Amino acid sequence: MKKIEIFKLTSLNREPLLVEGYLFEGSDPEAPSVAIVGAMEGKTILPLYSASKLIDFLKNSISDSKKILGNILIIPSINHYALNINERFWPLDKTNLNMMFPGYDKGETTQRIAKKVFDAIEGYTHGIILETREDLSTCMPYVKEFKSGFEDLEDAKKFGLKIIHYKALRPTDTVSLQYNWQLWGTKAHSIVCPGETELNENSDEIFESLVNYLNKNNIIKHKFLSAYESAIITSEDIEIIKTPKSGIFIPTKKIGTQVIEDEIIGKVLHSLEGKVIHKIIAPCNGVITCSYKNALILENAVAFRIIKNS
């Protein structure tokens, strides 16, 4: 293992900014290529744990180096000032690092930064962003696919996650990376990871998710058995609950969770006098994948999404 330098950025109040990557080189110069590019942003630990499990995993846990067959790289963190301080985006001025590729070297700092990143990662033959969701929710893993010409289902579907969301390619996705890499010829996909700053027993869900991927393409030789065989959802596919409310919000439904319709799944208080003065009803059969996450949430509010029985 190699640890590189990305990229450096000298600050007039606090230590620089050092962004390393950690390149695994393969034995097999004809294998496939990965980059992984862990935590963009603040908000969330699952991209950063992710990624640094797998660096202790290809460093201790697979003793003979010629089972990593092709070249991988893994940036388990960029943008350190954010997740020191517990904020989303850029902490200068509040800029989403996703939305600056393939950036500008004579641009705004997370121009530049963003083009530092992409001159380190181009070239690979697969790449795989780990990502959190925009909303205030937080949510079942899944790959999401934009339907922009260069996606590869097929492929997505090797990570083993339950779900794969197919969707409409929005003006502002083509400033993210997964869309300019895939510009550029690499094969990428975006993990979301559910948005939780607290590890359970299910935070390993990304990185077995990422050795299974790396196992099929032939990156690396160690086979996990804990994978799904991916359903492709589209938008029409996902019933978007809102409530009429605001208050505390209490779901008494788990994400993952099977429900039928006019089951309850949820509830809004009063937040002042405790009352209940909205049960939120499940409009269909289904299984939830995503739920608001704060205590407190406002009226017309995505409480859940639940993806349909057909």
Given for the second form:
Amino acid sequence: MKKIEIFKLTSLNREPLLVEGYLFEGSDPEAPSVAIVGAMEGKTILPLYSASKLIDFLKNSISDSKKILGNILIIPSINHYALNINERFWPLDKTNLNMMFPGYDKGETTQRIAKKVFDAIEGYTHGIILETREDLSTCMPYVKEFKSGFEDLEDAKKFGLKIIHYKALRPTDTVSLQYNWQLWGTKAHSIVCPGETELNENSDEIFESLVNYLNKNNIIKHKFLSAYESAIITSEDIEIIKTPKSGIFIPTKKIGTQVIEDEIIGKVLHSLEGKVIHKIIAPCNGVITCSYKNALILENAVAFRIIKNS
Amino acid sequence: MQIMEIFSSKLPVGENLVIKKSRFEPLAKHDGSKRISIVSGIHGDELEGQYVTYLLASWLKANPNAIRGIIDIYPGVNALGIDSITRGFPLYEVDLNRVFPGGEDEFLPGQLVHALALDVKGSDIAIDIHSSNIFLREIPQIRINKEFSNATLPLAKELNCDFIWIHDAVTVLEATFSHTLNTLGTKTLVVEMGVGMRLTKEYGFQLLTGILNLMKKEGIIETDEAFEVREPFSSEVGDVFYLNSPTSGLFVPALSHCDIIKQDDKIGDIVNPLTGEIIETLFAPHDGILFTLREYPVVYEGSLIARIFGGSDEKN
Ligand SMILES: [Zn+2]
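In place of the form predicted on its own, the structure of the form predicted together with the partner chain is requested.
Let us now look at the entire complex, which starts with that chain.
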């Protein structure tokens, strides 16, 4: 393994931001390669944790380095400045690095960062982006694949995560890393990580999916845990359950639970008086994949998403 | 004048998020009269537009007999952001001008912009007033998407701004207010002027004159008052030159905003407050008008320092 400098940026008062990639060189020149981009934003932990755990795994758990067949580049974080002060986006101008691709070397700071990252990861056979959910919900980790014309759903199944969310491309997605990476010929996928700020017993699921993916693509050879057979989900498969009232939100069913039609899955309390003002009922049989994260819920907010049984 | 709620949502703890507009209508109905919508505060850290809508509303109140059409004023679209010095929509940290057209089933920011778009829809003209951000100071200018310039450029020239910047269509900007409303058939102009978190009174009056002039030309007001407007320069007849900081540090400007400058004139220094050194001195890349200048002194490598509009180099 060797560390390579992706970019270094000085700052008025902070220590320079040094972003490095960890390159594991494969033993088989014919093998496919992969680049993995971890934390692009702060405030959440799973992209960083999953990427750094994978680095440790490749370094210390694969006893025979010949079992790493293809080149693997992991950049665990490109935004230490945000992570260290619990900011979400670029701390000075609050721009989202994942809306700066393919980057521009003569542009604004975050466009320049994106350009340097993009230069470093261009040309890899496969690409993985560890993203954080952008709304106020938390969810099971899933693969996000845009209907961009470049997507490879079969390849996305190799993570062995339960869900692949196959979704329409919005105008703002055209400046995302996934889209631009695909445009330049890499089979790029995003894993959407729940926006957790703490680690728990489920926190290794994303790391494990990365190992599955590397195995299935013959980038590494390593017997590992079994995986799920992913279901490809489009917006038609998802039932959105909103709350008509704002207040204190108490989910009574966990993410990943099978629920049955008419079952109570959560409630909303009047925030100042404590009484139950709304009961949230499952409208169908299915699995809860996503729920509102904050205890204070907004009016008309999506409290749950359920993938309908079919 | 009527005050109307265009969007309301009950927040969790004892408060409603309410977006309001004021509507000015003629005392007697006029057939075929036009409607104009003036929008500001889509970005919560931009306040210049609120000053303009204040000036406009007070003019209309003082001149009710001049009103021939409908004037809708939406001063504070990102109400939660403006009152908390937050550019994006609080909670979601999302730029409201990247979530249009929105929808009823979307997250709260999407619901809000959807309500705004529906309410403005049907206007003949809309003006979306921005004031750059806290980092840059801009002279009063109109930004126009090439795709809609046939319809919007003639109106832009009436607005008493200094500069009209016509830019190419970019997919990501399809999520803006102006693109959405232009697509819905409302001729929509984007004004950028001044700087975030501050008011620039002279610009407020300058744009007020422009808006009154446009409304008079369009028959939305009828008055003997004459509005003299300046002739803007336009990016059609020249180029925009960018100066980005080559390094990180503290930017100290050497000239004032809006100056006419020559190539190689000093624009400022990037200095190191710890050592007393000048890290880099910045010079103008081209002759022209300094229409954008860095206001916020902290810069990183790449931070925009200045934009200069200069005549095209091709001489023929
Ligand atoms: Zn703005």
